[in-house]
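The chain below stands alone and is given in structure tokens; this is the form predicted alone.
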Amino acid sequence: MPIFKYFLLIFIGMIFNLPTTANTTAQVSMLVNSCVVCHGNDGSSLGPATPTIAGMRRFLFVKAMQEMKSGKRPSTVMSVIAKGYTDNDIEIMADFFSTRDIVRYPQTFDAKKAQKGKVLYEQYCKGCHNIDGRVESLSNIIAGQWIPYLRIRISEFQHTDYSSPIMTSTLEYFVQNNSEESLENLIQFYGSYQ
């Protein structure tokens, strides 16, 4: 008789562990329908300030959102939505996005701007940002984000008290080698990338 208590508990809790991943999916599907609004479907963005979440590195995808949600990190409207999400949701949706393909949209962009910008993105970007066969090594993506929203980020890390000491760094030391005017360069070719 012992044994058949045992076997009903563990049938017992197999039932109540039904409901839970039943609605993995339709938790997952509800909380990714909320970002597509803004970020497109699969997070591909249509611009042309929203950045693209698809592809994003599932640890940095996480680190924004906390940061975000905390205040830490500047942002329009995110830093109100990511209040609404629990811990659990956001790795939901980390793991979600972190797996979809990337869609680059056409925009529009100085030619002569990318090709300089180009230069500059060789001899500065490419260590961290290398987009050679579409992947980009130590960060989050930015080939073919749109170039309104890689003006708002770059502007961020620039002159808010956002901390991100390598890339206001690198930013600090780009500007003192080259020109603020030539960092519209480089967002033309990263906006060139489609």
Ligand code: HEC
Given for the second form:
Amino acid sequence: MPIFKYFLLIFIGMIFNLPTTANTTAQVSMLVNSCVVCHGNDGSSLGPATPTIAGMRRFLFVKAMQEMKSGKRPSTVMSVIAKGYTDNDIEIMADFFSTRDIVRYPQTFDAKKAQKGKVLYEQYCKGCHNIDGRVESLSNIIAGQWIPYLRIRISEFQHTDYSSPIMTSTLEYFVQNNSEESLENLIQFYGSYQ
Ligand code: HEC
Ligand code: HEC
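We have the form predicted alone; now please give the form predicted in complex with the ligand.
Starting with the chain above, the whole complex follows.
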């Protein structure tokens, strides 16, 4: 085929996150079955401190797994779990979870705080995290994640060595101009997205 068609196909594959390797269904289920116990059916979590990983962009999934495996990113259980998987296993699981639809289960939230959070979100977060709660290719989905998990994740950027120059400085700037407590309004806003 003409060379440009070949590149076009590769490009389309990249856009749609098409699996790069063919794996048997049995192999895929065997791998992901041990994840869905905690992460929920197809990766949509039933809470409260486990994130939804359905629909997580492929390369971010791989990055998160590798960072937790190496201990670069703080975690409670995942550093141990991730050590049990090879790079190839991680790629296979990334193909699976990145192509699942996200299901947002209802959770209780404080409507007043969420309303205040919406205003703050528009001012401080929307520039990078769009209405879908997804940074274009930069972070996992935030909107509709479990509130306790969001609290943990945000405080990791603030209070651990996990280096995210962007988020750590954004949160510092936010707290300077508002208060530590008003972060909760943002968390309630993102949690209210169902
Ligand atoms: C015992 C429960 C449990 C199991 C089993 C488990 N996870 Fe997790 N996972 C968590 C928790 C809790 C976190 C949050 C980080 C932490 O505290 O370890 C997490 C975080 C993650 C993240 C980061 C998501 C983000 O938003 O950055 C990914 C990716 C992930 N897990 C993938 C997997 C995969 C793949 C498997 C199966 C091989 C798996 N997990 C099995 C509980 C679990
Ligand atoms: C300048 C761009 C930028 C702005 C503004 C920004 N973020 Fe982020 N955010 C990022 C990037 C990049 C990441 C991924 C960081 C990482 O995982 O190392 C991220 C990650 C996150 C995560 C973790 C998601 C996951 O993968 O589990 C949360 C939660 C979050 N941001 C909340 C917020 C909130 C709340 C605001 C508003 C106060 C905000 N962000 C403003 C760029 C931004």
